[in-house]
Amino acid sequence: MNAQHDQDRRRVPRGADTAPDADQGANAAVAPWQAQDRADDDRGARVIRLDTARQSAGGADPDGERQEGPGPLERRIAAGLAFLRRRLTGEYEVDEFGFDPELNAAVLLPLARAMYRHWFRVELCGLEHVPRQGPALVVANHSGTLPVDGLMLTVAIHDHVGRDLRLLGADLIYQVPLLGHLSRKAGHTLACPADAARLLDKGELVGVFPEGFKGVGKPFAERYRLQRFGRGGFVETALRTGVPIIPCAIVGAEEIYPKIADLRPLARLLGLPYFPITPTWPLLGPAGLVPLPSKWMIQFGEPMRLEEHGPDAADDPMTVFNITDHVRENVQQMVYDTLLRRGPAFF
């Protein structure tokens, strides 16, 4: 009787006792026997996959007792550890401009990302026009008596196009020794024809802002009115390597430290293009170093394509000045544009 009541059971399709549309004519047809066996199996236990066990378990050893995954703090410490390992070894890679990549990302791109996105509440506009791959030249207005607009435009292109922004920055950044160094790690680098050449060749997403100094430290009276772009150097560099220039408007950075003097002595005397005078600074000393939180807002451009000069029009002055004029007529449009778009400077 054993033995028959084991080859039934054996004869019984495995999980049949667990299908979700069991017929009930079947059931009728069960033998009292298996009908209590299963019932035992649907109040015991039943076979489980042990994947899916873990799965719904969060993560259990082979005697039951779970194991909980790292936490978002273990896994930041572990991540901070691990940078910190690296930089101590030398583990990590530059470019042939001092570009640091992984402290880039890691150290000085968060502290300006809390700027952009708490302080000066960034909005973009034509983004559709920065090119996704490929080189290209972002020519924008400057202002705001220190540069902190470079800043602001690297942080809007890397988080919202993915790509690192290469500013051509000014010889005085780099006689700085701390602020060159770190330009260098954000990868910067001076503004002379050959390295914005050689960044270009590599496919690089280059930016310049042709103003200079003569437009980061206009007084506040002269606000949104571009200067002079120079001799049209990136005009040329433009024409040479057959990249498009997108124009690109700034709008904020002009109310953060609104220059009302300029002690040209003292700036004379510290080798500094000016001394800007702020109604926070010198008066409140290290406090009125902090910027005004003005409301900000970036446009892109559609692209100016060259490649009808061709390359042989960079020697032409006559013709790299016209080109430099009109972008600069149409960079001056986009920042009239946008500031009405912007409405008032703090809400």
Partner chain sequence: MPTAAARVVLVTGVSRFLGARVANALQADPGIERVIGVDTVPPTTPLGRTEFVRVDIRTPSIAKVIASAGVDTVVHLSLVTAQSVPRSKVKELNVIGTMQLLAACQRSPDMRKLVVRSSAAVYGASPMDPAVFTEQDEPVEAPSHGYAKDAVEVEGYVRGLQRRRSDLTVTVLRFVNFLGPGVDSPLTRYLRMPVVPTVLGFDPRLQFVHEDDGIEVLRRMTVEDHPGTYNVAGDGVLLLSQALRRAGRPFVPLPAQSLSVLGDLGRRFAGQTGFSPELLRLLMYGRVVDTSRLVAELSWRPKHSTEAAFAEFLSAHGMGHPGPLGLLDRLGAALTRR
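Swap state to the form predicted in complex with its partner chain from the form predicted alone:
The next block holds one chain only.
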């Protein structure tokens, strides 16, 4: 019965306050779809009726017995109306960063999830390395001309770890209308030491792409070669707050918009870091914005603990440089390994 409970819980859409789940940790290495399917297969015949009536909204009632209560469709519509009502009356909570968990789980993530499942067919590895609770800093490689990799990483962690990844974004994002406040509502914030330390102090899982624009805007010819890892600010923050660094390799994002040229004068005119030319953009107009359907793999590595250095090491630039290089080499090696395992880019 206990196992049944755990499986049920996995099906419930996650809110902000998902309890960390030990059982999930054990199952985490299984590919996500298999875990879902297995949960369905294991379902005992005797308890199926009650569960489907309550959980799988929209599914037909198998026996047609429960006529006295409202049916699943009605419940679903009522839940939708309640959601709509909360949104229209502003009766929801946001945190001090502007994170709106309800909007994120109900509107923003489902949009990205469709792409995650059906377009990029993301496969995950090493999920057991991502802590189910407590602060940690996920450090990943950045690529793809547009930062779609951040979006996919957020979906992966939300759906398979049950936590909200709080990304640190470039200041350009917060200058652009719409993008800035959507990014805050999705839980992300500006990449600055104060915000990173504040999130980690609150026990959040924080994600960072230390390569920044150099990584995301590198030409296709340099794919999967990591750029400089910024100035090591993320290592200083990790040292000061004493949190582990989780290295992460994202493979597949390099092929979504292969940047074959860069119109520098136009980029300067528009105030952008680069203006990419891809095989389809701007040749096909808006259709060029559709990413190529590459096959993605995301690999999490073993947590790198920095306790041995102590918080004072953050003021020692040599230690910071060394750790930064070490993390970078680690991620680069993981990228090469995962690239080999993935094989061809589009199948």
